[in-house]
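There is one chain below, alone, in structure tokens, taken in the form predicted alone.
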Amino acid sequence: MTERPTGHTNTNSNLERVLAAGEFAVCGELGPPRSADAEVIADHARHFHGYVDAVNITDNQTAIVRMSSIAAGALLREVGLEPVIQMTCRDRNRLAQQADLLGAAAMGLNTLLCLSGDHQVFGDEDTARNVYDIDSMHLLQMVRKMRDDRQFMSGTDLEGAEPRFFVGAAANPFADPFEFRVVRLAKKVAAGAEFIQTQAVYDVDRFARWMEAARDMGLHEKVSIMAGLVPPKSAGALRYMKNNVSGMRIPEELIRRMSGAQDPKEEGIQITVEIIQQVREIEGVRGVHIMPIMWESALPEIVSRAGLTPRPDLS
């Protein structure tokens, strides 16, 4: 085990205590439903217990209308999940934001991602308009601010408990230019971002370069990295990323791959496999988070032949 990057705050998350104890990390994924049915919750949760120590909540990803990622987090707790709530700047102002922060905080969600979200444009509610009041800089900013000064945003303070976050933020080591992707990590980090969960990983070797580039500048000491991850489906599903998805690098030999597997699937999380135990070895990674896409049960069997499990218990 290693020693932890300085700066956490003790905020009661599992995902904090497994960092802050040199373990390496693993976090799910859970998209919430598109209706009001609090059962697909607890059906979904089904496959992440005894697997990893948190699970991310979405907000609206891809600018669809999904449960709110809040009230998604409470339902998950309620089946003995650590949830990691995404909050996006896209849809709220920083008056909406602090609130939901207070009422996430009151529920005892204390786990936290901020994002600027994807543009509605991506969406079905392409004629939305997008709020960006804040971006995720400012969003770490006033996270961090409630949490240790006591105050909101406007520098008016708080009246009673204030939120206890353990404060997140993403990374995409791929996009380009490259040399400015370490330096806007290094500025999230400035911002109060104490864990970090990056784009998926394909191309191991950028996302070496990129981590070399984070050590050199020390930041491996400050905030705990964590590889993302999407087990790939099939083929076109590699493809499809590749052309569609901003941010996205993806060798053709691994399309190639998937292309003469007898089952995509089954290779599939052979590639996801192999990539997280290349990733493992990258000094600097602190853990792997898992997005499976609509695709959850596989993630028991991804993480167990990793060779991630047990994972800790710490409470």
Contents of the next structure:
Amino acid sequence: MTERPTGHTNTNSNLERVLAAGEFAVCGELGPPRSADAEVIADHARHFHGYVDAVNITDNQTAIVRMSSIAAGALLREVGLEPVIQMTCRDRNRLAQQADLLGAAAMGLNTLLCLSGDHQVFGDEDTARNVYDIDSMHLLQMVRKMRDDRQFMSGTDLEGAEPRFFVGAAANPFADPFEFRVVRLAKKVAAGAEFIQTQAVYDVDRFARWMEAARDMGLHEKVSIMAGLVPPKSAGALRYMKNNVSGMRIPEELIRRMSGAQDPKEEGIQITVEIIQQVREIEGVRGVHIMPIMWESALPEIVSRAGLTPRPDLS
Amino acid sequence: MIVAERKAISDILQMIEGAGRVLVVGCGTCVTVCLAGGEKEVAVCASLLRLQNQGEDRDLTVAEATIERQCEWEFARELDELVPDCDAIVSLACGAGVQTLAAQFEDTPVFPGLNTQFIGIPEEQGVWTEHCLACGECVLDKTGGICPIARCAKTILNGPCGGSQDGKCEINPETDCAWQLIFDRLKRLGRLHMLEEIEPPKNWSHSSDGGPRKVKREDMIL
Ligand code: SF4
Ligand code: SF4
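Having gone through the form predicted alone, I am curious about the other one (the form predicted together with the partner chain); can you provide its structure?
Once more the chain from above appears, this time first in line as the rest of the complex follows.
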């Protein structure tokens, strides 16, 4: 691994501090409830204390209505964890996005992940109008412009404090066309992405080839790349993802290993730990983003076994 | 062309409820080519209306006419003599044709017999696909002649998104990923470098988002 010099930070983001300090970062993920129950956030969050540097809060993931990522993020912050607010381009136009960025920053939220968003056909509101006023590239540019130039997208000046977000983007090394994936990563970096979280890595070989191409373009020096991980709960869950989630690559061998396991959950944890160890060895990987879908309780075990505890206290 | 599909006969019957004399009007242009509202489809629609009506206690007479283009006044006027004899018009044209007839014949209700779908092309016999959304500011010069506005499910200008796999769009395996097509085409043309630049946000005010649009050709205005 290349050591990155302790750097300067632009925001109050804990994730930025951890990455700037050259530490191998760990993010978790939490899906807000399909209800107005504030307690659900604190309840899920209890698994994360001491094991992560920040927690992604999804934004109507798979196009299913949930508590807003900003509101859930504010609740998470109240219980002492740093949220990474996910913002998609599916549900809001540039007016609503900028308004929400101001609001989120005013509530003390510091870390943002810019996404296109899953198409609404996947959810239960599939008769909705889709927005996609701007794409994820433009969203990154807009967030940086508000922060660094203190201007709205239109070019009009902000009239006071600017929203200061440490801003990230997603990348999918497993989508097609493969040879364009790193070019698109470069575009996201040029648009202003400071950290990258990838689609779940199961095919480590392909991920390593993608990282190699990223290093060839020097991108690993310009952006902090964090490998995504979804701990598999069962062979069925893996097969479901393989067949139903576009842009996922899951080797058959892994599915066989899960189906042959006596204790699939234990095997899933073990597989995740092994993948963490493998991606850590790849030059330019600066952290992991663990997405334990409906299985938050697995996270402490994974992080401890991977030797990633204790998390640095840089506040 | 503008591609359309006929509405269900039961829906059309519901619209013309109470009308005794109905005129079904076809259009000889786009919807003739896409087999939705040409002379033949007018005959079929009229027959189905008569047939469905037989079972009911309703006195319905259905007349038929097809004009060259319903969206042009000079052709719409060809119906001047037929319309006064009818209580309702069922237009088998795109939305523009329906509205032209409605404006031309102010005292007669005009109902849409088609669902106007999109601007598209035939893919194979009996299959049409959308190719243009009339966004008002064409970007095909930058995308290898493949439209990301109409053909990418997320109207992404800097694709492909992370859902593109094996050439297909994340929304379903029958839909090609427009951005994979754009990539392939520009690669073939030796112009892949064009995709390295970030295409700026779209100015949607030229599209329908800017309100109803108008094209003015000063040189043509009398
Ligand atoms: S870019 Fe606009 S005008 Fe050009 S084909 Fe696409 S939708 Fe039509
Ligand atoms: S898969 Fe391709 S066509 Fe579908 S939304 Fe993504 S970029 Fe657009």
